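First, one chain by itself: the form predicted alone, in structure tokens.
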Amino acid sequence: MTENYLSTDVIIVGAGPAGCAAAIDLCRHDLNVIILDKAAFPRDKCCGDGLTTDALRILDELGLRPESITSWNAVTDAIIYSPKGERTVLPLPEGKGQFAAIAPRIELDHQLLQLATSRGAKLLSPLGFSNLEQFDDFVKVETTDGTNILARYVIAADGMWSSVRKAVNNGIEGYRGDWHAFRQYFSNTGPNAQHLTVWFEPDLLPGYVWLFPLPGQRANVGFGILRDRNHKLKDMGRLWKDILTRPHIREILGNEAIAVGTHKAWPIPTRMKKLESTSGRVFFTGDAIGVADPMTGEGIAQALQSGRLAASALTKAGPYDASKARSQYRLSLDKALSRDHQFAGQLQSLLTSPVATELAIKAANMNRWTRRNFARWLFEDYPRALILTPDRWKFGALSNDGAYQANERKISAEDADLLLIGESE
């Protein structure tokens, strides 16, 4: 590499969950990492703020602590309303760690980035990506202020509108995402708004309305719809006003609830099979590769996992064998995400029907076992397509612990100590 340029082992474009997960793992292998992001942190990110079991386990492994996020809210159950308005309570396991949580992205992303920089990653922010040029053994990246950086690899974690993907010219022409989501924060929510709640409204299927509770009687409330369904995206603001006036939704939200700030909308890409995962020495992750769940639109767990898989591929292949790195990354993506992604897409087509959705919820509500396991499957405690992938069958696959169980044991021990102190007094 030329000495006249700033140089590093890996450049990561985008400081969201995918980029930070990759940075943390790369730094653990003593690689030099530079993270570029056009935003100044902390910054807000349009999202439902929900964390599945997969996401929580990865965050736990990366070293993120729930107590570092002021608005962290662990979820113990979910309430689902069918298209006919029938209520189903889905409990998550007790005493085995956390299986779902809510954490505002403005806090989550900031803490993940701090964790990455504390591990040794160098942050250049606010500073945007401008262009890149690829060579046999390295990549040259130019930033928006004219800085040139040389690196062995680039990990593109820069979202749906990836500037890196545009630079290598291998996107999908005219692609604007598959889902479109809309959310707003509320304060002073009512007593019924303390549970994670989902409404499968007949006119939104396979989309839905959500209420994700936060501490202090706050909530993230929103809805998601498919782009190719009946609603026009330009009418989402009007649809939002209509949703908030629906009596069964307003009853849960609370009549005294107050909208905070402005509502926001964002696209969600789910075309993992059609977006190339690599281009030379460039590796795409998160929304830049369309890994969000086609059935729910959730994408944080997939972003975290794809970032870690990219980091693993680079460390295993070494700085010079880009072909091996590409092959390793593609294989690991296929094994970890592609099969479940495809299965979820097939399920999505079934949920376009109110009748099919109603039957699915009734089946989930048959007994205690089905309710608990449907909740675990919904929150990705085990792979979506587990039944179709025998290579992942193993004893205990349906009874794994959640995340942060060590924290719970520690707290329990501390509580026990306090009880003993109280007894001795």
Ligand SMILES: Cc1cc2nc3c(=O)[nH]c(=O)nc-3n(C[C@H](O)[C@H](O)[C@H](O)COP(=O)(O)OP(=O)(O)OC[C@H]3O[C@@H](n4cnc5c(N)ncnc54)[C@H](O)[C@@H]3O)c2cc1C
Second form
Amino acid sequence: MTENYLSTDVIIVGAGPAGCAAAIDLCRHDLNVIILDKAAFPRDKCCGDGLTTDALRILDELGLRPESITSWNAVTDAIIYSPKGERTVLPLPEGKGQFAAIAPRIELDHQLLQLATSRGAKLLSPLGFSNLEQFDDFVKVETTDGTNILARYVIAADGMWSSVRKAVNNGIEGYRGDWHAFRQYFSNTGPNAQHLTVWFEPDLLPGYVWLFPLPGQRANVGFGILRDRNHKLKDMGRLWKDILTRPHIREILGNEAIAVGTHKAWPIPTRMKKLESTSGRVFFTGDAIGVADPMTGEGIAQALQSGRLAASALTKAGPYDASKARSQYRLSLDKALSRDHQFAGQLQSLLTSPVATELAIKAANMNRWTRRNFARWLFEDYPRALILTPDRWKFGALSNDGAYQANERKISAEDADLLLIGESE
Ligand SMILES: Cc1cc2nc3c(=O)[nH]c(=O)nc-3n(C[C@H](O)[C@H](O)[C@H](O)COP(=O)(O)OP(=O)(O)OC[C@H]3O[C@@H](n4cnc5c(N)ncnc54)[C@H](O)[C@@H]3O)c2cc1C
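What about the form predicted together with the named molecule, after the form predicted alone?
Below is the whole assembly, all chains and molecules, this chain first.
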């Protein structure tokens, strides 16, 4: 490699969850990593900020501490409203760690990136990806300021509109994502807005409206709709105003709630079967490969996981055997995500019907056991398609601990010590 060029083992384009997860794991294997992001961090990302159990477990493994995020809100239950307005409370397990949380992306992504750089990843930002050229044993990446970087591999973690995908020209013609979601922060929310709440509004199905509470009477509120089933895309602004005037939603949000900052909308890609996962020495992850859940549009866990799988494939294959790295990555994606993705896609079609959605929620609300297990399934405590994939059945699969359990144990041990001290005084 030439001396005039920056050089590294892996260039990661995009410092969101997918890119940071990949960077942290690659650094653990002592590889040199450059992360390139066009945004200056901390940066916002249009998102609901909801973290599923799967996302939390991965963040825990990566070393992210909830205490590092000021607005972290651990969720203990969820309230869902059926299309007919029936209310169901879904409790999450208690005393076994965290099963759901809300963490604003401006804070979450910044802390994840700090973790990656503290492990040794070199950050170039704000600096955009411009182009790449592939050779037998390496890739040359050009950035928007004309810097050239040589690397053995590129991990594309640059989101829905992946410029890396455009550069290798293997996208889907005219593709604009599958879901379109709209988000607004609120302050001064009412007393009913303390719970994670989801409304399955008949006119939005299989989409929904969410209210994800944040500390200090704040909330992330938004809605998602499917592009091809819903013709309201052009009118999202008007639809949003209409949603906010719906009495059952206003009652929870509170009449004094104040919209903070601008509202934002962004697509969510869920077409991992159609989008190529690799191209030569380039590996696509997260939204750049459309791994978000087709049923809910949640994509943070999947972004983290695909980033880790790409990192693992590269470290296993080593710097020269790109073909082995590609097959390793495809195989692991297939095993870890494809089957759940496919199943969630089928459920999405089912939830288009208000009758089917009503029945599904009724079934979930049958008794305490169904409510708890539906909550665990909904929040990706176990794989979506677990029931259909016997190779993943193992004893205790439905009763795993949540994330940050060790932390909770430590805290409760400390509390116990305090209690003992209190008793002896
Ligand atoms: C409104 C909305 C609500 C959502 N709610 C949730 C939720 O509650 N829970 C959940 O799990 N998922 C949710 N999602 C999905 C989730 O936000 C995404 O799936 C997730 O952010 C994907 O992570 P990523 O790392 O692949 O990409 P991103 O988070 O999009 O990160 C991509 C990064 O690449 C950088 N980049 C882009 N282009 C370039 C370039 N040319 N050069 C350099 N850098 C570049 C960007 O600056 C960015 O930092 C929601 C999505 C939307 C739109």
